[in-house]
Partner chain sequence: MSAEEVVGRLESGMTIGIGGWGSRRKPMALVRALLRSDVTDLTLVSYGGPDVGLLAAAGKIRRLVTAFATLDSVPLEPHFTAARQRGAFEMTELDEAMVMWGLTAAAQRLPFIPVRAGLGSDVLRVNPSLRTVTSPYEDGEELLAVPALRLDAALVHLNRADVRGNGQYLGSDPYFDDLFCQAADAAYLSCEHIVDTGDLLKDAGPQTLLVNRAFVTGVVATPNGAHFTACAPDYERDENIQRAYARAARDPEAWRTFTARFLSGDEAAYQSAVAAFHEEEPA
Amino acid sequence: MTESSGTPLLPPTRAEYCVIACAEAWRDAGEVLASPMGLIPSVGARLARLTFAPDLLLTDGEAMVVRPDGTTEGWLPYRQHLTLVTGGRRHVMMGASQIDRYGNQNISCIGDWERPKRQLLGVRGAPVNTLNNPTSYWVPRHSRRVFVEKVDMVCGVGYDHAAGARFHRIPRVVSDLGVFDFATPDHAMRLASLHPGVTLDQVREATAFDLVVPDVVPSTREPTAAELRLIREVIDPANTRTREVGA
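Where the form is predicted on its own, the structure of this chain alone:
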């Protein structure tokens, strides 16, 4: 792989495959508010806006719509933000302390919620997010402690608890090992792709429930030379992405 100048590019890192996988969550999204949470989802959303999703709206998290470089593009009053949130016009990518086979997410506590072993962030806006607009998830460390048989507390609502929710949808879960979706008859989690260098046995060993695995598991797509240039030179020249996933 080379740049337009002919200079050879270093191969993509695991972190860069994760960026690509997160960016793909917003492909064909149209004019929706992208709300990425975390370094790699943020790089991914900006990459999507600069390439195949030019209609995405990015926010500074307060009251402004911003360009990929962070400069102000418009004003987003809170009342309008809530309209987007509750009307299916936002696609958020959240974190998950626990996530189960049907996409239920926990960020509140570990153990019985009446006497938890560990207190986490709290439920926060997860129920509203997941019931009212598409929600994807980013997990930088795929393990059996995160990918659990059943979450200790439902914060983000999964497919088995979302009956009648008009805008509920979980497009994808991205981890440092691969990409997962719910494209199965009962909306059980399915392995959609493996990041290069990761084996199916690694994913199974790091997951506490039986994943749906297709006969042929593709690799997460390669970034183009132009995308790598944008990631490395324009969006994240300080290489902050490796703080969440090693090189």
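Return one more block: the form predicted in complex with the partner chain, after the form predicted on its own shown previously.
There are no partners or other molecules in what follows, just the one chain.
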């Protein structure tokens, strides 16, 4: 990508830092399927594919494996998708209605399962995903209602429920405030980076459990000029990313 167009780039928005933080989930993933759920993870996966993770596989959201330009290069109907999940050649980034300190995730229902206060989607593929392939999460609105002490229904399996699970791994959680991982002795959630403009107090305020916070908290990295142009001009010119995270 050249810098010849001469238009000075506007500084990155919060949504664009989120895109970068999601894209980084697929760095060094190799030749696996990237399954992003949500607008910003989708932009992130395509950015990774177009830059530092060129071997990634992407789908059209249905049964086709497609190149970034939309050309079909393969077929992946649901039944083959489930085989691929079990075989582990995939890194999914799911949503989470609730997520707790050890990475347990809930998308099924809020309240008592027998008679939920709010029925949501159901467990979907969260159990099979988390036991078989790396599973990251995307939370567009970081709040105490999402980052809870204990989830109401364990759909995605967290580290404290994963004893002996050979292929269980939660590489990262990305929210509109920062990036989180489980790189602690007991796999409790740790703040890995803050998006520029976000304060530590803001994150603590919006999280219902005690986060592990390192002495020096890094900032989410800056997008390169080439990445910004790809996001703005090639991948998401309609600016769908701001529908999930405002400026």
